[in-house]
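The chain that follows stands alone, in the form predicted on its own, written as C-alpha cells.
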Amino acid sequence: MSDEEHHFESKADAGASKTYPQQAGTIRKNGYIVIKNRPCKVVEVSTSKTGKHGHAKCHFVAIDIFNGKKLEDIVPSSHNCDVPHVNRTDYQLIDISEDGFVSLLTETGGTKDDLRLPTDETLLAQIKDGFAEGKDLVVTVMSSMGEEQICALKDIGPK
C-alpha cells in the first residue's frame, strides 16, 4: 500500500440527495415526484391496467412547484419515480431592496439575502403593500433541488 494521502474535491452537501426513490404505484395525488428534473406536485394519478405484455402504467398530471407550469408522466407503477426533498422554512421578513430581492431573519438571528420577491402577483402585492404598512411579515419559503421561493405569506401583527 502507498503512504500517499488521498484527497477528494467534493461538491455535494454531506451526502445529502437532493431526491429519493418511491415505486411509482405508491405515489398518491398531493404528493411530490420529479418529471424531466422539475420538483412537481401531483394534482391526478391514472393507473392503467396491465397489458398484454407487461406492467400497469401510471399517469401522472403534476405542476411545477416553482414555475406553476402542468407536466405529465407515464411511468410502469413498478418502477422507481424521483421524489424530491421539498423542506418548507418560515422566516421573518426584514427588508425588500430596490432590485428585488427580499432580506430575511433566520432563526439563528441571521440573515439570508439571496432570495427574490416571488413572480406570483398576488403574493407580489400581498408582501409588498404589507410591508409598506409595517407589518410583521413572516414568508414562507419553499426549498426543493437546490431551488427556493417565497410561496406564502403570514401576518403576525403589527410592529
Second form
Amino acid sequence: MSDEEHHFESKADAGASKTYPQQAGTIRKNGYIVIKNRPCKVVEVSTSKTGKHGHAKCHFVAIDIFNGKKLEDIVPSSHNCDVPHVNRTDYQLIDISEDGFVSLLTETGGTKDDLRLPTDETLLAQIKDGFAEGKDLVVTVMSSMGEEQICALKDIGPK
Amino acid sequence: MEGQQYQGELLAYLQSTMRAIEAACTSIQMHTNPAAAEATILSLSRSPQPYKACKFIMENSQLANARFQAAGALRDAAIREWSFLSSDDRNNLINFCLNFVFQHAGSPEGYVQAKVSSVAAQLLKRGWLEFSVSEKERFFYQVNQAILGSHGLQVQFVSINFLESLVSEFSPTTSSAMGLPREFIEQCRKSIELDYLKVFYCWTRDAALGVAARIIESDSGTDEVKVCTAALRFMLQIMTWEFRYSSNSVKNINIFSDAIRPDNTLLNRTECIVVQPGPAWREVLLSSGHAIWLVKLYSALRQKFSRDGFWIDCPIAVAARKVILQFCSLAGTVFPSDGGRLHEHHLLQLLSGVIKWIDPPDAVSKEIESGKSSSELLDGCRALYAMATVTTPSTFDKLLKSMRPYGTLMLFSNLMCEVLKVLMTKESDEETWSWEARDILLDTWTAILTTSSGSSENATLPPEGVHAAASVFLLIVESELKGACASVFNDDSASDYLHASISAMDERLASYALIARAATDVTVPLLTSLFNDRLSRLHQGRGIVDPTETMEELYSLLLLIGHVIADEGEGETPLVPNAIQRHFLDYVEAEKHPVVVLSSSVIRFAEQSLDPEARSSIFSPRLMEAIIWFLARWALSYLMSPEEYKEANHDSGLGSTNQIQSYGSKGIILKFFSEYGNGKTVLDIIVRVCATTLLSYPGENFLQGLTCCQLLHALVRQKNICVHLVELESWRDLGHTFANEKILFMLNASHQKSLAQTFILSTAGVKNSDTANQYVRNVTSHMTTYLAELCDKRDLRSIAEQPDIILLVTCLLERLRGAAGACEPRIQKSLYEMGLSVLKAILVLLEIYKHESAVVYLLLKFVVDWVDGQITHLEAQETSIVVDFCMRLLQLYSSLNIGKISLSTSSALLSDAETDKCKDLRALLQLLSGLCSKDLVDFSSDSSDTPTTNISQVVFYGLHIVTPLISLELLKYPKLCHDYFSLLSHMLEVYPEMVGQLNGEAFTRVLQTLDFGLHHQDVDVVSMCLRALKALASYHYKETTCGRPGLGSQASSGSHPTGELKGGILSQFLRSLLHLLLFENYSSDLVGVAADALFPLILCEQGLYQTLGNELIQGQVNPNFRSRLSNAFYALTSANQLSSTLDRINCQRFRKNLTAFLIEVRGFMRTM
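Other form of same protein, the form predicted together with its partner chain, not the form predicted on its own:
Once more the chain from above appears, this time first in line as the rest of the complex follows.
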C-alpha cells in the first residue's frame, strides 16, 4: 500500500518544481508560503522592525492547506521565502466506493481511483449527499508538494 | 358581604403576586433558573393594569429587589397604557411615586429610591404636554417644600435627586426610550428649559447655601455634606445643559462672544463645553454674587479640611470644582454688552479662587510628587483652558495683572514649563498626571493661538505671549529629544502601542507647531541649529559610536520641523503658514532666510542618502521614512508653488523688490524654490531619493508605501510640477525601470498600482494631448503586451499555476488597475485602448485562475475601475462593446462559481473562502452600479442614428445573473448587503417600468429579496426596500388609474396565472408591511419612509386594506380597544383632508396620520 502511494506522489510532481523562491515582502494575505516544509495559505501578515532603526521583517500566520493546522514564521522582508506550487484540477465524480475512495473521470477519459474521501464528517456528508441526490458533481483536487486532497465541490446540474 | 369578600380575594391575589415576584427576585440573585424568574417579572409588567399589585409590593415587600422590580413594572405598564389611563390615574401614579420617595427617604436601599424617583420623572415627562400648569405646580410644590428642607435633610437629599433624574429625562441625550417622536422630546425640552430650569436652579442653590453655612460652622454633618454635594451636582447638571431656546440666536457684538471659537475637536483632547444660557440667566448666575460665593465656599471648605489630604478627591470637592469650571466656560448673551467688563470681572473672581490650585507651579508640583492628589492642579489647568476658550489672548493675559505683577500668560507658561520638567524626569511610559496636565495645557495653547477666522493667527498675542511661547517650545524640543533618546533601546514589543499612539502623537505635534509658529523668530533658527548639530554629530561619530540615538533624535526633529514649517494637505493644496509669511520681513536675500536655510539643510541631508556608503551607515529605513514624509509635506507648500507661478507671470515686468514687498516673506521663499530658482534641482533630488527608496530598500514596505502613496502623489497632484517632472532624466529612468526591470516587480503589488497611477497622472504635465496619450501607451504597453502574450501560450494552463507567473500576473493587474484609476478626459482614449486590448485576456485568465481567488478579485476590480473611469465618455458603439464584455464576464463568473462549495477542514480557510466570495460579489455589484451611471451622466457625442444600449435592461439582466450567487449566508456581510440593496432599490426606484417586463423567475426573485430586506435588522436596508416598494406601488397606481397595465398581471389581485402568488404581490406587501408596522420592532426613524410606501399600497389595494382592517378590529376582544382601533383606522385614511392622489402634500399628510395612528394603537396592539 505504501509503495503504491509513493508511486502516485512522484507522478503528480512530474516536470514541475515543488516550490519557488519569492521575496518575503511581496507575499500578501491569501498568498501561499512554505512553513516547516508544509504548504500553507497566508491568513495574516504583519511587519515590524528589528530594533527601531533596523530592517523590516514579516510575521506570517498561515494555515496548512491540507490539514488546517496553524503555523507561524518570521522572515526578514528582503529575504526569500519558499512559495509552493499549488495545482488544482477538476474531475467529474463517477463513483464513491464502499471503502472510502472516490472514482474520478480525467480529462483524457481515464479514471483516477486513488483519492480518499475526506475524513471530516460534515465534508463527507456534503459530498455523499450531493452524490446520492443524483447531482452531477465536479470535484476539485488540490495538489502541492506531493500531497493531494479534494478541496472543492461544484454542482453542475442534475444528471 | 360581597365587598368584603372581594377585598379578601384581592388581598390574597396581591399577596400571592408579591410572593411570586419575591421568589423570582431571590432566584435571580441565587442564579437558580434565572430565565423563568425573568419571565415571571416580565409577566407582571406585561399584564394589563398591574398598578395595584406593583404598589402593594412596593409598600409591603421586605425584599428591596422586589420593590425595585415592582417599580420597574409599574413604569413599563404605565408608559405602555398611558394613552388610555384617565388623568386621575396618571396623577395618582406620579403622586404615589413621589410620596413613596419622600416617605422612604431614609431607607438604606438607595437604589430603590433612585429607581422610584426616576419612574416618577419618566411618567411626569410622558404626560408633560398633557398636564395643565396647575397640575404641574402641584407636583412641584411638594418638591419645592422638600428641597427647602422643611421635611429634614434626607427628604431634601432625595428631592434634589428627583430633580436630577427629571432633568436628565428631559435632555435628549440622556432620556430613556419611550417610543415617542422627536417633536415630543423637543417640545418637552423647550418647555423645561424656558419655564423650569432656572426655578430648579434657584431652589437647589438656596438649599446649598443653607447647608453649606452649617457645614462650615459645625464639625459634624455628613448628611449636610450629602445634601450639599447633591445640590452642587444638580447645579453642574444644569450648567452643562445644552441651552438652545433661551440664548439669543442673534449675534451679539460683544468681544467675548466673538472670541468664542468653533470647536476644533480634531485638535483638542480635553473637552470644553462653552455654556451659553442667554440673558435670562444673568440675574441668577452673575448679579447675585453667586460665583464669588462658590469660590469662597470651596476655599472655606479647603481650609477647613486642609489637614485631610484625601479631601481634594471627595465628591463634594470634585463637584464644587466642576461647577467652578462650568462658570469659567460661561459665555454669550448672559453677559451684557458692556465691552466685556462684567465678563472680565466674573472671570477675575473665579481666577482668584482657582489660582490657589496652581500657583506657584513649582511648589504645587513638588507637593504632588510627594503624594498630594493632582486633581486640583488638573482642574486648575482645565479652568485656564476654559478661560482661554472664552476670551481673547490679551484679555486672558490681563486677568491676572490685577493680582500679580505678571500676566496670566506668564503664569501659564511657567506652569507648562514645570509640567514639562516633571515629564522629562519620568522615564516610564505610564500615563501620569504630568501627561494629562501637558495635554490640557497644550489644548489651552491651541485655544489661545487659533482664532475662529484663522487669518489673524498670532496677531493678537501680546509680546509676553510670544516670549512665553518661545521658552515653552525650547523645553518642548528638549523633552522630545530626550524622549527620543530614551526610547531608542526600548524593546520592540512596544511597537504595537506606538502604532496606536501615532494619531495622538500627530495631534501633539500639531499643537507644538502652533506654539512654535507663535514665535518663529526664535524657533525656526533654533530648529536649524539643533538639526545641524545632530547632523555633524552623526558624521563625526561615523564608524566610531553607535549612531542610533542621534538617528532617533533626527527622526523626531524631522517630524517637528515638518509640522512647524508646513501644513498638512489633506485633499487640498496647503499654503505657506501665515506665521511664516508674516515674519522675517527684513530678510532680502533668499539664501539667508531662516526657512530657506532650514529647508535646504533637510534637502541636502536627504540628498546624502543617494550615496551608497552613507546609506548603509546612516540612513536607516526609519530615518528615510521621516525624510520621505517631510519631503512630501514640504513639497506641497513650497515646491514650485502655483501661487508663485501665477505671481511671477503676473509681475514679470516689475522689479523683484516690488514683488517682495507685496508678498512679504512668502514671496522670497517661494521664488527660491520655484522653477526659476532651485525648484528643478530640488525636484530632481526628490525623484532620485524616491528611486533610491524603491530600489535600494528591498522589502521595506512601509517606507516604499510612503514614497509611492504620499511623496510621489504629492508631486503629481500639481500640474506645474508635472510639467518639469516629465522633462527630468531621473523621472524617465524611473519609468524605464518600472516597465522593464524585474526589481520593481518586487515591490508590494499595491505600491506598484500606486506607481502606475502616478506615471499616468504625470501626463498632466505633457502639453499636447496626442503626446499625453502616447505617453500613456508607453507606460502601459508592457502590461498589456505581456498579458496578451501569456494568454496566447499553448501551455498556459500548466504554467499559469507556477507561483512566479501568479506573482507576475498579480503585479501586472495591479498596475493596470492603477492606470485605469487615473483616467482623465484628455487621456481617456488611450486608457480605453489599454483596457480593450486586455479584454480577451481577462476572460481567459478568469477561467484559468478560477481557483485562485486573489487573482480573480484583481481581474474583477480592474474591470470595475476601468469601466468606472470610461463609461461616461464612451460612444454608443464602444458602450455596446463594454456592456457586452461585462455581461460575458458576469456569465463566465457565474458559470464558474455557481453551486461551488469549498471543502476544508480549517474553519479559517472556509471563512476566508466565504470572504473572498463576498468581495467578488461586491465587485460585480459595483460593476453594475458603474454601468448604471451611464444613464445619469453621459459625455458621449452621439448622434441618434446609432442604436444605443438600454442600460436599465442590461443592469436588470446583470442582477439576474448575480442574484443567484448571493446566498442568505453571504447577505450577513454588511457591506455586501448594503451594496446589493442599494443597487436593487436604485433600479426599482428609477426604472419601475422594467419590473413588469421581467420574466417570472427574475420577478419572483426580486420580490423575495425585497421581502427579506424589509425584515432586515439594518435600518438603512429596510428604508431602501421601503423606498423601492413605494416606487413600485406608486408606479402601478399611477399607471392603472390612467388605464394602463402598470406592473401587469403579476401585481394585481387574484389574476396570476400560476396561482402561486395568491392575491398579487402588492397585496402581499401591504399585508406584511402592516404587520411590520403594528407588531414588530423597528426604529422610529423608519415610520416616515414606511408611510410613503404604505400609502400607495393602500391606494392600489383598497379592498384588501378594508378586509385587513376589519380583521384586526374584529380580533380585539376588549370593546374599549376595539373602538379605539376602528377610530384610529378611520383617522388614518381620512384625517388631515387626505385624498387619493399621490402628490407630495398628500404623502406628507399620510406621514402625519400614520405617526398618530401608531402612537394611538401600537401600545395595546403589541401587548395583547
